[in-house]
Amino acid sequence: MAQKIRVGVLISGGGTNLQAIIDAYRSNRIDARVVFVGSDNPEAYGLKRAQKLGIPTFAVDYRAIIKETRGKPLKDPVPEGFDLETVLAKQRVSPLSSDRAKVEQYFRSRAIAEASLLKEMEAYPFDLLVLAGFMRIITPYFIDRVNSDPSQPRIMNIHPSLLPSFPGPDGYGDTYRYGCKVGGCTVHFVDYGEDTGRIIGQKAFEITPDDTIDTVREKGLKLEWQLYPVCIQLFAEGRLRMDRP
């Protein structure tokens, strides 16, 4: 096996994709190793998965930060280097025609949380950041501090649909409710939009008349556990540069 890349993982819940990645590198199926696991949820079970294996963990409580900053004036302290107008110009997740004060509050509170994430991550140098069920949209403030080389994005996400169809938090549910006969999952690089980054890999499954929303999710998860390690290996082999077709 080649030199192993260092992978950081962000989660929000149980961490089944995290476990799939751990299993893949412990069985020498990918040239990678997990160097930290972080979460926006201090109670995430995935943190316990990592701790049992001696992988460093940390949590930044997004809910507490959002509650603490709600209703406070925007002149209150924001992270060093955070420029609201730059972030608003780059982001593609919130229309600026909506309530301006709420949009500003959203990006300000997220930047405060993201600055705490970045501070925790400083202790663990990494080559690739993997979002494995991290249920928070990350902003340009965070993305630009991880992606130092525009030709080599370093943030991957796995999404529960065959993008570009059904972006958003409930891809399997949206796929099922729409009546699709095929569902699937997608690994993509993260950009300034919501599930709009360059697609790295996809896997599909048939949806039959006997399926329920629960069986659709079960089918999808099993494919996610296969797909994510494959895409991480493509990154490890240097086959995903943006300046290549």
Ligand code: GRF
The other form holds:
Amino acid sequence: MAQKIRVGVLISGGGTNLQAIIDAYRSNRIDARVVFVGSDNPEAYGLKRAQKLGIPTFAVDYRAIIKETRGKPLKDPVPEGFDLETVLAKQRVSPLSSDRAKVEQYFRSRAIAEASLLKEMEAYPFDLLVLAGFMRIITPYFIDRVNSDPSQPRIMNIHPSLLPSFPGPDGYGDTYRYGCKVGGCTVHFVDYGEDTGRIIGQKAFEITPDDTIDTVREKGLKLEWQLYPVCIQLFAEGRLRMDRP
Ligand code: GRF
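Please give the corresponding structure for the form predicted in complex with this ligand, as opposed to the form predicted alone shown earlier.
What follows is the entire complex, opening with the chain shown before.
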């Protein structure tokens, strides 16, 4: 086994992907270990999964931060180094409301939350940041601070569809409702858009007439649990080339 890479994980909910990653390294299937688990949701069950195993956890309550900043004058303090114009120029998340005040409010509140995440993460140096059901858009403010070398991206996400089809929060639902006969999941690097980053790995499954939205989700999740550890191992082995598709 090679040197283990240090993986930080961000979650929002149940954390079955987190569990699959933990199981993979505990059974020596990947050269990685999880050094922290963070969440935007203090109630996320995945935090308990980590705590049971002695993995450090933290939560930044996004909902409270968004509520707190709503309707406040835009002159309120923003995190050090945050420049709204730079973030707006880089971001490719769409569609965003064309109402300028709303857009500013969106990115300002996210930067406040992301600055807290970054502060918590400082205590745990990591090689790779894995989004495992983290249901928040991360903005250029956060991405640039993690990807200090832009040619070496180190944030991965798992998405519940065969990208580039069906980006957004409900990939399996969108796949099923469209009437697709094949569904799947995708692991990709995170860039400034929504689910648009370079694809690392994908797995597909058949959707039959007997399937329901629930069985589609079940089939997809089972494949996610296989796919994420494989992609983390590719990263650990330095086999992800950035200079070709
Ligand atoms: C997964 O389907 C993932 O693709 C999506 O959110 C779900 C998270 O599930 N982004 P879990 O928290 O890992 O169980």
